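Only one chain is given next, in structure tokens, and it is the form predicted alone.
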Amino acid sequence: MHELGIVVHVINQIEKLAKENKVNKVVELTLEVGEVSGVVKEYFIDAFNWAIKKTEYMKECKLVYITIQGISYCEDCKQTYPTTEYGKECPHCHSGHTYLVTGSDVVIKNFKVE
């Protein structure tokens, strides 16, 4: 379950920023998580809700979890397509010369403080 490792890393980053900026608490965290990142949303949310109880600034933090669609690009026909529907093979020209453009990252979009 690598979700816990990602949660711990994100929380450590936010806690560090909160301390450096002398905020009272972090009330909301928005994350963008790619649908092909390997993160299981339910596991991530459970791990997040467990881990924030042990923090200094995030005990009551609301998580806004935004799923970013996986989009691939075909180098042969120059078109994009939804990765989760078609995988590595381009649905337009059936080429395998494709690569992932979006949908594999976990990004801290923003967070709100008091």
Second form
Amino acid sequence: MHELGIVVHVINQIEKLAKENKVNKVVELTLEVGEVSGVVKEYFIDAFNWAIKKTEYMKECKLVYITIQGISYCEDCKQTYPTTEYGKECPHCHSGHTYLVTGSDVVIKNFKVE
Amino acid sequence: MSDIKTITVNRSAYADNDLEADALREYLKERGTFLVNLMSSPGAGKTTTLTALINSLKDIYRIGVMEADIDSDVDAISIAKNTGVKSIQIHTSGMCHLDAGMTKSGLDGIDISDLNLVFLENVGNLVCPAEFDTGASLDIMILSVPEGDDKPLKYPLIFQKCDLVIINKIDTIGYFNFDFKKCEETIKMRNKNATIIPISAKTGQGIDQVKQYFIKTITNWKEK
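Given the form predicted alone above, produce the structure of the same protein in the form predicted together with the partner chain.
Every component of the complex follows; first up is the chain already shown.
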């Protein structure tokens, strides 16, 4: 369900841009999906392939799904570490004063049109 | 052979919603309607808390409620019956959250011209509602004691996003392994600006504190 909500937002943006650019059809879409964005890749792809059938420009659109690693930064020791492995606690100095730098977003990189 | 061209976007999937939410916040500010987004997991006591809170605030503000659910209208009926304020039900048609567009449609549906405080009771869920900005000026979540004190560790985003965390069903704390202090610490670790208020919507404990929080927050918002 969660994946579907994001898919709908992505598709609406692409359909709008496709119309503005007066394209025939969108053949490929590249997305960067963060490891800690809460998106399950398999569900996302299923939802995408279901939802494009109802679009005007994206019926045959291929999805290129790039996973972006979650990286956190520690405010105490000023080092970074992989988030999914260590969570909120810094593995270098065990501080909890950390924040996520990358990996929480879903970014539309580009799309190919005919 | 046909020509294939690449169009670069480089924009977050949430960007269009964020823009819509900002526009909605500005529109509501101009009209003087304060919108509150209330989130929690199913069963944390959103509707009971809202009923108690509305009854304590309805002499001060002209209140409306939008109930968002995947299906049914039991919440809207319950709120209308127990508080007497205007309420509508929004169906999300299977979606697990509300976005700014749906919120705007709900506001148009309830007609906010005579309202200065509107509550949006979001779909019961700790994940998706946190990701989509609704355009509200205040984000609140309710965590209830039986859910456990580890929820801020498991669902960090919603705790990061909320201005106020209400800990409900505090009257049952003796029956559960809920460490209030530990819970408070983990919430503060994720969001040092969060206000935390323990309440019992059933007994009325803490409702006055939430009421005072609202009066202060809305006064500050008006002056901004």
